[in-house]
Amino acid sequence: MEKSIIKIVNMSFKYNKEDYLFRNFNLDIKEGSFTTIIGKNGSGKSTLAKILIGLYKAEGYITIDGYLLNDFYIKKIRRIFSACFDNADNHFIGETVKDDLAFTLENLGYSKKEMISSINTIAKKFKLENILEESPEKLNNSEKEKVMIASSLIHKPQILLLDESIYKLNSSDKKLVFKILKEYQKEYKLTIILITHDLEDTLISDNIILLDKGKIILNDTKEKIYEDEKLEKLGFNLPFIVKLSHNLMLYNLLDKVYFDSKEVMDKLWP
């Protein structure tokens, strides 16, 4: 049986004295899944976010892999709950970029042998070798975005949540944060959330949820959200490969919805 590591229940939240953004709230995310949040400006994503990790405070019932989240248990969880957000200059606290991948390991209490451990290696993996003695000033965007993310990941957490934090990635840059995020869903059952308002980037997802002004419109697999064509119907627009693939179905010469380009040369040229 699937472990829910984020287990919300009725909640509701509303800034001040505005009308409910959440009311009566329900949204349950499995251990090891990587979910995609998509929605229009005002849609409660970026909301949903800061409440789950802390910095708003909301009505109901929320547990982070078991532990309610509340004032008491809020270090627990920020040690298996990172997060990235859409400004990569505020993530940093370091004067170079090893002492920003080392902050985290401080605070967690590795030695000073286990840290040099794990900054080579993330840094292997993430390709900043080159760059671990610059200061944040002289990286580029992509770079920056880099950083955090390996930030948030050196410690191993069971949860990562990324809010609008990688459109500023290069493709070559991205290709490789998203082959790294499979990996690490894979090998340690990392739960990703991803919240973009880039369709292209829910294909790497298994499960997609659409948020409209604090309510779940759609919630399901990838494959159930683009068998048809709600989305686009709802004013998105489909991810290239999605709309090739319904064409491409309108003449029989595919049988189903691909998410990979090469899948599809596979398919049409055996």
Ligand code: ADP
The other form holds:
Amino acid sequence: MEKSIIKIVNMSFKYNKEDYLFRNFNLDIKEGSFTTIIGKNGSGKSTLAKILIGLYKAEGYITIDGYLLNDFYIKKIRRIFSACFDNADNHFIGETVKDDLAFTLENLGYSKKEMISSINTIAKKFKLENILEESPEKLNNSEKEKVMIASSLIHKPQILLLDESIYKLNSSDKKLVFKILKEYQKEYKLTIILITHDLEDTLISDNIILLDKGKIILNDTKEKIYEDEKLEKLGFNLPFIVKLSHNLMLYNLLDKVYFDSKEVMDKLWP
Ligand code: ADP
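Target state, the form predicted together with this ligand; input state, the form predicted alone:
And the full complex, kicking off with our chain again.
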């Protein structure tokens, strides 16, 4: 049995006195899984993210790697659980990119030598070597998001939550970030939760959750979610490759949905 790294049982939350946004909400995320959470604006995605990082207190029972999410364990949980939100500028603390990367490590009590080695490794992976001495404010938006994600991964957390944190990445940086996320998932069993409004981003994940008004409407593997066009019927634009696969299946040119254009090409023109 795979281990649950995030467990939410009977969680309820409301902003105002009358209406509950989440009511008896349950969710189980397995260690090392990659899940995207989608849903229309206002469906509760960001609120859920903020509850999970301990910013908002909800009723019910939430555990992160077995630790109950409460004031007593929050410090422990912060080591395990890294999160990025949509505004990279709010994330920066250091005067330079290097200081910013060092900040988390300093807090965790890394030695100078370990810090230098971790910064060099992450800078190389994210191709930040040339901007380490720059002020984060002066970076372009794509670089800012890269630095934010790099500084959230530098101490190898067990969970990384990205809430609309990748939409300013340019296409080559996005490819690089996705490659790194997959690598961390495989090598360090990193659990990844990606909240996005762009269904193209779901293609990188293993599982997809659709939220609507605080309720889980769909929660399944990417393969199951895209085996038919249910998301389209619910008003979403399917990723291009999924739509193409369904169209080609109609003409018996494909036998299933593919998530990679190269695989489609190979199938059509072996
Ligand atoms: P999403 O991230 O899916 O767009 P949110 O979690 O931001 O959804 O919002 C869910 C609902 O909660 C919306 O109806 C939104 O108006 C409401 N909401 C979000 N933040 C607040 C807040 N700080 N105070 C009151 N209501 C809020």
